[in-house]
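What follows is one chain in structure tokens, specifically the form predicted alone.
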Amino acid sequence: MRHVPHLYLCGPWESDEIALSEAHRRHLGRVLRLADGAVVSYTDGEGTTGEGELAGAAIRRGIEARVAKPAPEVAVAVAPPSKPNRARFLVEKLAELGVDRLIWLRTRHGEGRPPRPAKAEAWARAALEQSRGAWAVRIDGPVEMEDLPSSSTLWVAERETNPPPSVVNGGILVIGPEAGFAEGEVPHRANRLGLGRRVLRVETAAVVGAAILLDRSGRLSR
């Protein structure tokens, strides 16, 4: 069975054909060697998906459907890793998993800087295409710990702490910098989430913790 490419095509779509970017045209034509009429699936990253046909420098729209926004919401607030390639890994893997929101966190001991928004968005778009998702991750920040939404449950990742209950209602996973949080930096309302006994890198802890929260929130089975 031939692979059907999945494309992120920013909406709104106002005609029967959606123009392709140069990068998409090059990938479909030169890399995948697709000809006009080839079947392609696509999404606007806001819950609309469709299956259409390649038509020159555009996609001819076909049957489309709405995908409900996943619930409950799972977000990750993380101090940026110190190196750009590690930040890229973090963005890509969280987007592939289907995390709803990535928040860059400004901490007292943090030494890394968030990647440029345009670059992070490009990594997230590629991951959305790879995972054939319908909803794109939102990327915000940097923000201070106290600026995180008070309406969401905070889960702070720590070593050798009990894992979360078998069922949770989403929330925000908080990952500190390599040097750890400063004294008093973690809000009292935060819950602790154990990731085992090993010392994990920032990006590894973010991916592992996000997978746990998504699973305990019933998101991975849908």
Given for the second form:
There are 2 protein chains.
Amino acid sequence: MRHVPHLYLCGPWESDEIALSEAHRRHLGRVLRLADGAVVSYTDGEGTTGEGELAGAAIRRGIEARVAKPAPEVAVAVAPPSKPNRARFLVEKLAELGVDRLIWLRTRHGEGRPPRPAKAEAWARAALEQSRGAWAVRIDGPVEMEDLPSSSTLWVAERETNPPPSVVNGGILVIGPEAGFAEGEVPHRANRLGLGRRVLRVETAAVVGAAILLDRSGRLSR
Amino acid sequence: MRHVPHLYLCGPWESDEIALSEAHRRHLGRVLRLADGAVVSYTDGEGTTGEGELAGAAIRRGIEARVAKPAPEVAVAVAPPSKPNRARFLVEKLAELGVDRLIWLRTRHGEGRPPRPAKAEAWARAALEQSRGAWAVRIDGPVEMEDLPSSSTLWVAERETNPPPSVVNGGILVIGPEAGFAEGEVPHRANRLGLGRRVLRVETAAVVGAAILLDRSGRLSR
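Having displayed the form predicted alone, please output the structure of the form predicted in complex with another copy of the chain.
And the full complex, kicking off with our chain again.
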């Protein structure tokens, strides 16, 4: 089976051809050695996907389709890990899994800073392309805990607690900093979500917790 | 709360003091700046843990306890990723989560090679210390698919398949190479396990699939 590259091309697309960035051109031309007319799939990261062809420094648009927004929404609010490569891992893996939102949390004991937005977006887009997704993760923050939308169910990861009920309806997974939350920092309305007895690093808890919330929200079914 | 370091100290321990490696000595002395008498927890990675104290270039053993082997067994058999940093991530995260066995798979389309055993063991031990575990992951292989123990349930990760039943009894998660399995390579007895519609990298599928198998096997409960 021939490999068809999948590109994130920022929308809205207004003509029959979409101009390629220098990075995309280099990747398609020099790395993949594709010639004009080669089939390429593409998405705007907002649910539209298409299959077009390479035409010089652009993609000639072909048949396009809408992919429904996955439901229910699953978000992760996390205190940034202090090491940049761990932050990168976190962004990439959540984007690859198809988490809807990543919200950087400002916490009392947190020592890490969020990566620069342009950097985080670039990691997320590469992961969207790699995983052939149609919906990009939205990255926001940093915000305080009380700024998290009050309409969403909060799931706070905690050691030595049981996993969530077997069927849940999405929500926001909340992961504190390595040093833990301060007293009174976690709102009363939050539910507890156990991820086993091991002490997990911030980025591991985020990815594993997201996988379990997606799974129990029916988001990993065909 | 004071942080008590957790050390993996290779057993069996035969006297009241356990000699420290040069790396441990440096970490405790120069990085953590602990003095003699400081409390240190330790494990042999085979279910024994203890709380002792630093005594020069050794740990003086204190009260010890046995931690039962977590059941049911959850293993991951995986075609090695081709990039070393992705193999490292895979080993670290599975060790951190508490997966019991990691088996490198030799597959027809696989291009990666397993990391050197000494390297993989070092990554796994650091993750065991970090996560404060009592049972180290066992790393084996590379083996062929037909060498996987026939008494274990196999769960082959596949796109566009449903997740496993909500209660499972452990088993071996099988992850193929980026290029997929060859025809006929997956044994008939294998069950399918869906991880959603995204194309996941080998190491992402391994960690997410392991989290879901551990969860559904009751291994993440208190």
